[in-house]
Every structure is written in C-alpha cells, then in structure tokens.
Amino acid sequence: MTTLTRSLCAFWNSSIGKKIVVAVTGLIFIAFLAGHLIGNLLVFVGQEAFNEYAHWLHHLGHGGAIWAARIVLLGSLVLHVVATVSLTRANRAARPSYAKEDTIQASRSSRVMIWSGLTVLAFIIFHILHYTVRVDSQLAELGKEDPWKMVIVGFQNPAASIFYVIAMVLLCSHLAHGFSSAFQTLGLNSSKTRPTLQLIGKAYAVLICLGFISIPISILFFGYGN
C-alpha cells in the first residue's frame, strides 16, 4: 500500500474526513442544482429554446462533457450517501443509551437529514429512469426528437408530478440545513457569518424548490404545453 493510499484510507476512516467529503460533495450538488434549474426553466421560454439548449448540452464537447458531468455527479452522490450513512451510524453507536436527543439545538431539518436525503436519492434514481434512461417507450421516442414535448408529456402523469413535488420539498429541507453545515465543516462559517449563511441557505433552498416545482405544477394543474 502506497503512502497516498494509506493517507486516503486514514482520511476516509476519520470522522472529520467523512464530514469534509459530505461538505464538498454537497457543494457540488448545490452548484449543479442552480445550473440545472436555469436550463430547466427554459421550458417556459418555448419549445425551440428548450430543444436548442438540450441539443447543445448533449453535444457539448462532442458529447463528452455531459458524460464527464454525469460521472462526477454519480461519484459525488455515492460518496455523499455512503459518508452520511456511515456518520449517522457512528453517531448513534457513540451515543450513550441514557442520553437524550438535544432537541433545543438540533433543528428539525438536521434531525431528518438522513431520511430526506434517502428520499431524494430514491427520487434521483426515478428521475434518471424517467428522463435520462427513458424506460417509458413514449418518452424515449420523444426525447430523441422533441425534448420539450418529452418534459410536457412526462409531467402530465399525476403520479410522476406529485412525487417530483414531494421530493423537491424534501430537497428544500435538506438544502436549508446542508448549505450552512457545508461551510461550517470547511471552516468557512464563524459565529458572525453563521446567521447570514443560514439565511442564504434557506433562501437558496426555497428558490430552488419553487423553481423546480413550478414546472410540473404548471403542466399538470394549469395545462401548460397543451
């Protein structure tokens, strides 16, 4: 085993190492969500604009850019989930049986982080199957010819739209806590900056949530795209 390998193993096996992994991968997803939302909102600009964006995205770097992004996001997702679950198990194992949960300082978001995170993970898998792999033959055919129409048809399914909205609300809860926690883990959060970062995190989470759910709500309940 090389020195680098031993160092990486020691880093991963430490509590602070896993926390840093969770923080860094979390920030990657925070940045990704902003870019992904901007692209998705083009669905309201019109069919031509959205299809041009989808075509540009899938052909950027001769198709290599999107696969590079997928590999980075998939790797980050695996590391984020594994590190979070490992930290949660370690914290529970270290807690004395007589200890009571500190409900005063622990926010509701932080107490359900693991569950909201796992629900969002289930949604990501569903979303990939729905719009990326396109297991639905109708969506698969539309995705090749008309990505805008594929989005419209996909969200005309009530079950898919409702699940999407629920997942986005949970994602909002996850982000609201995770935003400031990531900066704190990386040593970028002090007693002076903490309130500001918490406010920014909550505002960012709400904007992300409202932005994403506006699409299925507009399609399913207001007939956008018909």
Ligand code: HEM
Given for the second form:
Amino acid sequence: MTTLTRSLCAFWNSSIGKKIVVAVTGLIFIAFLAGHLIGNLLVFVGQEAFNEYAHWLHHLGHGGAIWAARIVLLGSLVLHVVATVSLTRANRAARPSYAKEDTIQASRSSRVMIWSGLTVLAFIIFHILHYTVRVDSQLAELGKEDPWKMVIVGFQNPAASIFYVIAMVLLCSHLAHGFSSAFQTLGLNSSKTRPTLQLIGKAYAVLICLGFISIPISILFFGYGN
Ligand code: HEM
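If the structure you just shared is the form predicted on its own, then what does the corresponding form predicted together with this ligand look like?
So here's everything in the complex, that chain up top.
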C-alpha cells in the first residue's frame, strides 16, 4: 500500500474525514442545483430556447462535458450517501442511553436529515429514469426530437408531478439544514456568522425548491405548454 493510499484510507476511516466528504459532495450538489434550475427555468422562455439549451448541453466539448459532469455527480452522490449512512450507524452505536437535551435535539435533526436524504435519493433515481434514461417510450421519442415537449408531457402525468412536488419539499428541508452544516464542518462558520449562514441556507433552499416546483405546478394545474 502506498503512503497516499494509506492516508486516504485513514482519512475515510475517521469520522471527521467522512464529515468532510459529506460537506464537499453536498456543496457540489448545492452548486449543481442552482445551474440545473436556471437551465430548467428556460422551459418558461419557450420551446426554442429550452431545446437550444438542451442541444448545447449535450454537445458541449463534443459531448464530453455532460459525461464529465455525470461522473462527478454520480461519484459525489455515492460518496455522500455511503458516508452519511456510515456516520449515522456509528452515531447510533455510540449513543448513550441517557442523553442531554441538546444531544437529543442533534440526533432528532440528523434523523430528519437521513430520511429526507433517502427520499431525495429515491427521487434522483426516479428522475434519472424519467428524463435521462427515459424508460417511458413516448418520453424517449420526444427526448430526442423535442426535450421541451418531453418535460411538458412528463409533467402532465399527475402522479409524476405530485411526486416531484413532495420530493422538492423534502429537498428544501434537507438543503436548509445541509447548507450551514457543510460550512460548519469545513470550519467556515463561527458563532458570529452562524445565524447569517443559517438564514442564507434556508433562503437558498426555499428559492431552489419554489423554482423547481413552479415547473410541474404550471404544467399540471395551469396548463402551461398545452
Ligand atoms: C422540476 C424539476 C426538474 C426538472 C424539470 C428537471 C429536468 C431534468 C432533465 C430534462 C434532465 C435530463 C438532462 C439530459 O440528460 O438531457 C435532468 C437530469 C438530471 N437532474 Fe433534473 N430536473 C428537475 C429537478 C432536479 C432535482 C431537484 C435534482 C436533484 C436533487 C435533479 C438532478 C438531476 C440529475 C442528477 C440529472 C442527471 C444529469 C444527466 O446525466 O443528465 N433534477 N433533469
């Protein structure tokens, strides 16, 4: 085993190492969500603008950029989930039978994080099958010719749209807490800046989620794109 491999193993095996992995991969997703939302909001600019954007994304760097982004996102997702599940297990095993109120509070909020996180994970799997792999043959056909129409037809399905809205609400709760936690883990937070970062985290989460929710709601309930 080389020194680098040994250091990486020691980092991964430590609790702080895993927390840093969770924080960094979480921040990668936070940045991705802003870009993904801006791109998706082009659905309201119109069919041509959205399709041009989809075409540009798929052909950037001769098609290499989207694959590079997919590898980074998938790698981040796997590391984020494996590290959080492992930290949660270790916390449970170490929890004393008697605990102070703030310990109970912290474990309650981490329990909420693990459940909202697992729902977001289920959502991401569903979402990739829905719009990237396109298991529905009608969406697969549209995805090649007209991605804008694919999004419209996809959200005309009430079950899919309602699932998206529920998942976005849980994503909001996950992001609101995760945002300031990530800064805290990376030591970029002090008792002075904590309230501001918490506020920014909550505002960011609400904006991201309202932005995403506006798409299925406009299509399903207001007939956008008909
Ligand atoms: C209304 C909400 C959303 C819409 C309309 C939407 C739309 C899309 C579309 C059309 C694609 C396929 C891109 C392509 O390959 O052509 C996609 C991919 C993806 N989306 Fe979303 N998205 C939404 C919300 C989200 C959220 C909340 C997340 C994360 C929690 C997310 C994560 C992803 C990921 C990881 C991919 C795979 C990237 C790829 O390989 O193509 N999306 N989304």
